[in-house]
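One chain comes next, on its own, written as structure tokens: the form predicted on its own.
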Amino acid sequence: MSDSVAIENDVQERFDQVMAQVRGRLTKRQYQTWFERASLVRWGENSLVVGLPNRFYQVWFQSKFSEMVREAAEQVARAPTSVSFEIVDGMAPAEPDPDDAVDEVEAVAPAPSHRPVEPPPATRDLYPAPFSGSGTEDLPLRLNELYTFDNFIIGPSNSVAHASARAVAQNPGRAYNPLFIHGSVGLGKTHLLHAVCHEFLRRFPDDRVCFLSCEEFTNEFVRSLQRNDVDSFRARFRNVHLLVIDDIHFLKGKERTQEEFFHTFNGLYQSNRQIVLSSDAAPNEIPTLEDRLVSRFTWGLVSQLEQPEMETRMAIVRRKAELMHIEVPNDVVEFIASNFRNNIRELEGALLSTKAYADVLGAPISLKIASEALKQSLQPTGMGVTLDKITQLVCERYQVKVSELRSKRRGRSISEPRQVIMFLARKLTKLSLQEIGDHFGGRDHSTVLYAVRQIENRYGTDPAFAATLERMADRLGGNLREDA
């Protein structure tokens, strides 16, 4: 058997134990109706593409698999991975049975997880081809052709990110250099990123343009040590006009790359070449960040997006509603806008599994068959349990402020009650381990995920610990007896 067979081999293998895992989740009519059809399209390092046979599929594993195929995918690996999922030509027809399907929007939760559905980008990959302008070898940059600034909403929580992204793609260099935008998930930083790109190709086409994520970057970087070819990596990243990094909290904890970082953000600096960064938490918020990124990160403009008030949300509900060509009554649009606070993309995810449930019914969408497809996401959690409740108690009981949890001290002190936040919030509230991450300044799930166990062990093995864990529970309306 030839290396390349081999391999093959063991990826496959590794596919059908991730949906072994995922049978184990569900019942037998609806692993066959959901997932017989899906096949592996490739897995490469950190990422697992997902072939499905239509666009009704690849929305509703968006919407309602891509936490759990992505959770057990990370068991499988042991390590990090991101899940995507690709529409295979000539796969096996059709949509499920509209009775089946009817019965699953019951057993699978009609409503968007906590981590909902983005609609597809127009391009299939963001950052295959991070590098773009005339006489380079490199491949033309792919933006997400939607991801403009006209198609930007704006309101009081974004107008001074938006306003700064806009200057910094006119007067590159010059207006704040670097723009350093940061917010929790799905807010809108990476679609500012990208009109960035946009706004900036559109003004100065001869110029070159790095956009990729910090993770591409790290990866390069590691390619380059084992390749012994730095020299090559560094040209390439420290000769462009306009560099673009989204989710720069990745760099936390490496060394190595933020020193090879350190060192791009200089060169481009002191050349006049824009810089534009994103982040899930402000600079000085980055666990295990140096202090002297801290410093140049902040030479610039900071700016932050802020979660979307009642009209701005309504806006953007109208905005993608016509971006996906979806017909949504007015009543349906309020709806959805006072329900679904967080984020935009919990609200792209409400309007999606609205249409999902309408085209499953054969129905217009209305309010009722809003209300029907959303409901159970809108029923409140153990009393109405959120993070921020369980973040004030445990700040009661330990005498500690938000603000040290979140900072970088890692004493016992600090980082006792930040483990029991995390062990509460992953037992009492559906939220998904990045998103209790990003509570803490933007931790990343494999922190939240050790936290978790580290405290489940004690609750198993300390009475006394565990009967303070339950007390807490309690006050907060959930419990623990019957799920730890």
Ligand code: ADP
The other form holds:
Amino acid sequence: MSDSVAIENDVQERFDQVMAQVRGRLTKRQYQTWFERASLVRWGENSLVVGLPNRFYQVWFQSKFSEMVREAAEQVARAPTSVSFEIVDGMAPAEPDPDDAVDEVEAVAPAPSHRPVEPPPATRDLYPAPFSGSGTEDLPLRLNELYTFDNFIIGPSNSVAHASARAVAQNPGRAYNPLFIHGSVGLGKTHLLHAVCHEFLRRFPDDRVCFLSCEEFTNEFVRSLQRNDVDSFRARFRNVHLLVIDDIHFLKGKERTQEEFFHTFNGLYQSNRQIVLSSDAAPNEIPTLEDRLVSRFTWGLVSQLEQPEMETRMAIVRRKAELMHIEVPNDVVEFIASNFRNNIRELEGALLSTKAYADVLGAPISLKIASEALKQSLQPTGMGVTLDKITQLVCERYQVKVSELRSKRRGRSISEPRQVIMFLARKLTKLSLQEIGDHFGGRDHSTVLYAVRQIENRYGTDPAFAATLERMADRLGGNLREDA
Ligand code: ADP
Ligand code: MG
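Would you generate the structure of this protein in the form predicted in complex with the named molecule, following the form predicted on its own above?
Every component of the complex follows; first up is the chain already shown.
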């Protein structure tokens, strides 16, 4: 192998490492949509050029991913690196994946037009997010300035985790030690951990804070083993006042790192230094985690982040829009919040896609734009359908007033349209039974379930009624048939 080939392979390998890091930070779907078509153009002295298939990708990458790629590149290169994006001609379009046929680009990009595409300006304020903070000398602290307690919306799903995070930031080493926050992906673990660091530093500006991902902890440890210098690795942690490690479940299966972490933990704990950890699972549910670590993780407080309810999701969409300086009408807030339920990062992604689509079209954000922009991610149900739209249509059809439906009246003239709305909402949106019940002044989920079953039965046995329902679904832009 000639030298130049060897160097090229080396660069490609580094680029692959960068992509691997990026993959770790995105959902599978986001990664597939955006990064599967990214390629290495060149990586010279401190500058990386990434190839992309078209202008639309370029705009997105500049506004949304450049900071992330730069960070990853700097970690891999261990040197300051600038990142730019070039359109690469003749790049084969990626094969659509039949299982997860999400090509948001095609969904979002309008048919080819020659209108110049301006980068979405407002999104830059959030992506890349600014970083700040002071750490220890060899572990500079990089905190996202937007991940503060102020920017964290509190609801029943997260209030305990939020309150405990606040408590440890205000009373480090005394409130709960360690604080262990767990929850599935995109529910705000990293956000809360950053918020703890911000608040702690605000109160104790001279103290030393160390924040790192468990992956970084592991990598640093492995490096110190290779350099035969575990002592200086340990010394780094000895003097910190607050140690925050994100995604501690990454320790699974890594025996030596677990062992090392055990000692780090004990050292800090004994000197009353605060430790905060996050994980995708409760301590006893992390496979192959040593028992002694499991038990230590539960010494303080274990609190869970759960999936946020509708109101919390709406409030989050509003706050994110505010932070991004995006004007979003209420029906779009409701639309996004009702269709992206499990992961707050997806809520944000939906907002950004909507914004980008509106920018490309040069139009203000509207429900129509949002449903177009998000069409692909919403199939097969929920294409632009909101409870309000369903309610309006059904009221029109049955000639009743919305206020009558929400009342406790029972007569058939009211109960049938009410049940039809519940049925359509169940079929055409991703709202839960409870959320649908809330819409009708707090009926519980069993009432809604009963209503849905009633209508389902008639749908199956009364063809004229079924046709009416299908026409309504159609007008809403949805489809009731199973194969839809
Ligand atoms: P995790 O680490 O649990 O995967 P993150 O902390 O990265 O999740 O959160 C994903 C996104 O959702 C972030 O942009 C974060 O700001 C946002 N987020 C999560 N929970 C909230 C909340 N309660 N209020 C505002 N934003 C939130
Ligand atoms: Mg995280």
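Rigid core (definition): largest C-alpha set, two forms, superposition within 1.5 Å. The structure presented is a predicted model; accordingly, all values stated were derived computationally and were not measured. Residue numbers count along the first chain shown, from 1.
If you fit the rigid core between the two forms, you'll see the Cα of Gln75 move by 2 angstroms or more.
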